[in-house]
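As structure tokens, one chain now follows by itself in the form predicted alone.
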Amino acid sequence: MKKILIANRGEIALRVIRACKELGIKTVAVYSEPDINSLHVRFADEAVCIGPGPSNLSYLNIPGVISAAEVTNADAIHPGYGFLAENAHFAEVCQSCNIKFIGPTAEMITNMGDKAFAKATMNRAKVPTIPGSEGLLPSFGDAREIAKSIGYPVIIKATAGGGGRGMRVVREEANLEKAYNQARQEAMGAFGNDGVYMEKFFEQPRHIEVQIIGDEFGNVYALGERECSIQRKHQKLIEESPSPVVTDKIRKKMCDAAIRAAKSVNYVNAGTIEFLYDEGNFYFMEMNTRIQVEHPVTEAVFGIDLIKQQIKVTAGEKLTEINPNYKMRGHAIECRINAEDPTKGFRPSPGKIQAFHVPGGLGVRVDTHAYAEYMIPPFYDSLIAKLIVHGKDRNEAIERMERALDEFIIEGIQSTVPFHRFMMKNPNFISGDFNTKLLEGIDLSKIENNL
């Protein structure tokens, strides 16, 4: 590949760039006219606007993007994640015109897209699975045969969905016919198929995830997990590997099935497995095709650059720069710096930042594409940087992180840099002893209290 277009913004875009140029790679940044003056268009060797503010209208503007890879004569396009980063569609549109799209198949993106296809795949695969509906719920009567099988809670969930939506968590039989029928009809209303299934409900899990890459060849690694249990309303807050209640066996365990899952659609590209898990029980909740936001914590760990990575599979390359058996080095941690008053129930907070001061030192990195008088827009994701430390284990990378974020200032708008340093105090998160409910016990409007 001589050129690759980055169909996305904010810092993957900034991060996909800096791969392909340690590559020699060239690269052609798309815009909107909001985003005119970040950095991504700054530093990608040529800018092709594709539309006004609107997601809609500009970065899930398929035809905008292919013309501008046409225009460029880019020969790849990296979608990043968000956007057309698992639209089936957008990929097939890249193979029919020759343009190499920077991840799987469109046939992987919709098989493991279907939630309900994947777990009956991943059953087939011999890999744990949430016990629950074998696919999708046909009726009212199906569903409340099946939870009394598996008893309650239960939880229904869009198989086409994502972020929380069309899901619904039921404690006792006279919710369900309610709780079903809404959650078909938001399904409907989001993703345009009203597809539900059921699960057996946890009610204190945490949220492990392997992160795997596969070449044409037949090869699949698993690097290792990432913690990803401090969230609100199914977002991702703080991300860290390896997870603090993760053992070497178990490790090996969850490892292994990720690779069998991955071998299961002949894999290609870099993916997530991600699983639930429940006091030393890890089951299969779904596969994410694509990059994810908290790849670096994997990078520091393993010492590998996955994006450089996901270039060379999809040139056609042999992976051949991963060694399967060797350990993780040290701890990572990632804290998720966004836009967003956490006082205020993380209300989004769009404007101008006047101040802005990245921290520094040995074991710390920062992925951003914001800077001092950069106003951020209100379209689109309110993620303006990723604080990532690594360690020589989890304390230290607890401390490095609770000096890094000292260090970081944004001024002029609110962002989320008070709430990480709350939680880095937090006994539960320094001790390990956390699970995805942690965020609902803690009273977030005294944040700023406590620094």
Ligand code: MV4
Given for the second form:
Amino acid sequence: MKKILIANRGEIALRVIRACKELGIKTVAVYSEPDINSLHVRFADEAVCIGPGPSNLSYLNIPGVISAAEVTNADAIHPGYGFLAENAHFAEVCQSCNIKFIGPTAEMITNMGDKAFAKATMNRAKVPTIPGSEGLLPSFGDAREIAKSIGYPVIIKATAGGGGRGMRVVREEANLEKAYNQARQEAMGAFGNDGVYMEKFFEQPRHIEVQIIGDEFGNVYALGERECSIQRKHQKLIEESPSPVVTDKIRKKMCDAAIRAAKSVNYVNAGTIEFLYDEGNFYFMEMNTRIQVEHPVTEAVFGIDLIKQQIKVTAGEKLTEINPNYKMRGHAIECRINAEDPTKGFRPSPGKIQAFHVPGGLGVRVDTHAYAEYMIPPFYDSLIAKLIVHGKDRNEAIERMERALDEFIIEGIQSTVPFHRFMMKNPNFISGDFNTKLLEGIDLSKIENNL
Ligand code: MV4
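Right, the form predicted alone is done; let's see the coordinates for the form predicted together with the named molecule.
Then the entire complex follows, led off by the chain already shown.
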């Protein structure tokens, strides 16, 4: 592989460019008009403008991205996360244009994007799944029978949803018919697919996911877990590895299940098996067929560059650097720094960054595309930096994160830095005793803003 086009922007575009540079691979950036002064444009060997600000006219414009790859003679496209990363049609178009898509096959993206199908597939592979319907609910009658047998509360999920989109909790039979019909109608409106499935509803689960990577020789490795329970409205805010509740014994079981899941579908490239964790038990929820925002915590504890591994696998090489005896070392935490006001319900705070200084020192990594006087465009997600720390244990990682957050200077806009400073002192976070509901019970309006 000689040249890779990065079909993305922001910190992840920089992240991929860095891996390519170290591998001696040339890079092509694509950018929208307002992103012309972005660092991904400056750091890439070549850059092609693919349209105006709105994503559907630029970063989601498949003919634009493919044309950019063709005129620059790129061998491969790395989609990053978001945008076209889990678009099966895009992966298909890449293949038909003889451009390698750095990710799994289009068929894999389609199959794992169908959440009920993915769950049924994993169930057959003896990966633990949440009790509920076997695949889609054929009718309301089936919904009622299944709910009766697993017991209320239940959750109805859109098969084309995922990541928290298109879900409805039902607590008693009297509400089931309405919820079932509404769920189908909403799913049709949002995804053009009214397929829904049912599960037993867990009130206070944790979200724990396992990083996997597979090569074309049938090798699949699991690189431990990430604890992702600290989130708000399905937007993760803090991730860490290892999870404070996962023992060596549970980790072995989770990683074995994740490897079984990936092998059962002949998965190639990087992926994530998402588990719902409750009282020592874990259940498959979804598989993500992309590199994720939080991949650096896994990189920190395993000392491995996941993007380089993705590129190697796509080039048809064996995963020789990773092996079953690969060990985790220490503890890593990532705080997502968003251009949002945490005291005002995390409302977006775009605009011009006046001052910007990133923390440094031992065990600190900052992945960011922001700089002083950078103008945050209003068109894209609000992530402006990822602050990742690595320490010998969880305590050291928390102390290091507090220290690093204190060094972070962002002026001119609101950011989530004050929220993270507050969380590093939260007793539940410190003790590791939390779940996906933690932030619902905290009043964030009184966090001191550093403006
Ligand atoms: C659940 C659940 C409880 N019980 N399924 C939300 C994201 C999507 N991947 C699945 N989600 C959930 N599925 C059952 N059977 C609770 C959630 C959920 C959640 C999961 C992970 C992280 C944050 C969450 C926040 C609210 C609900």
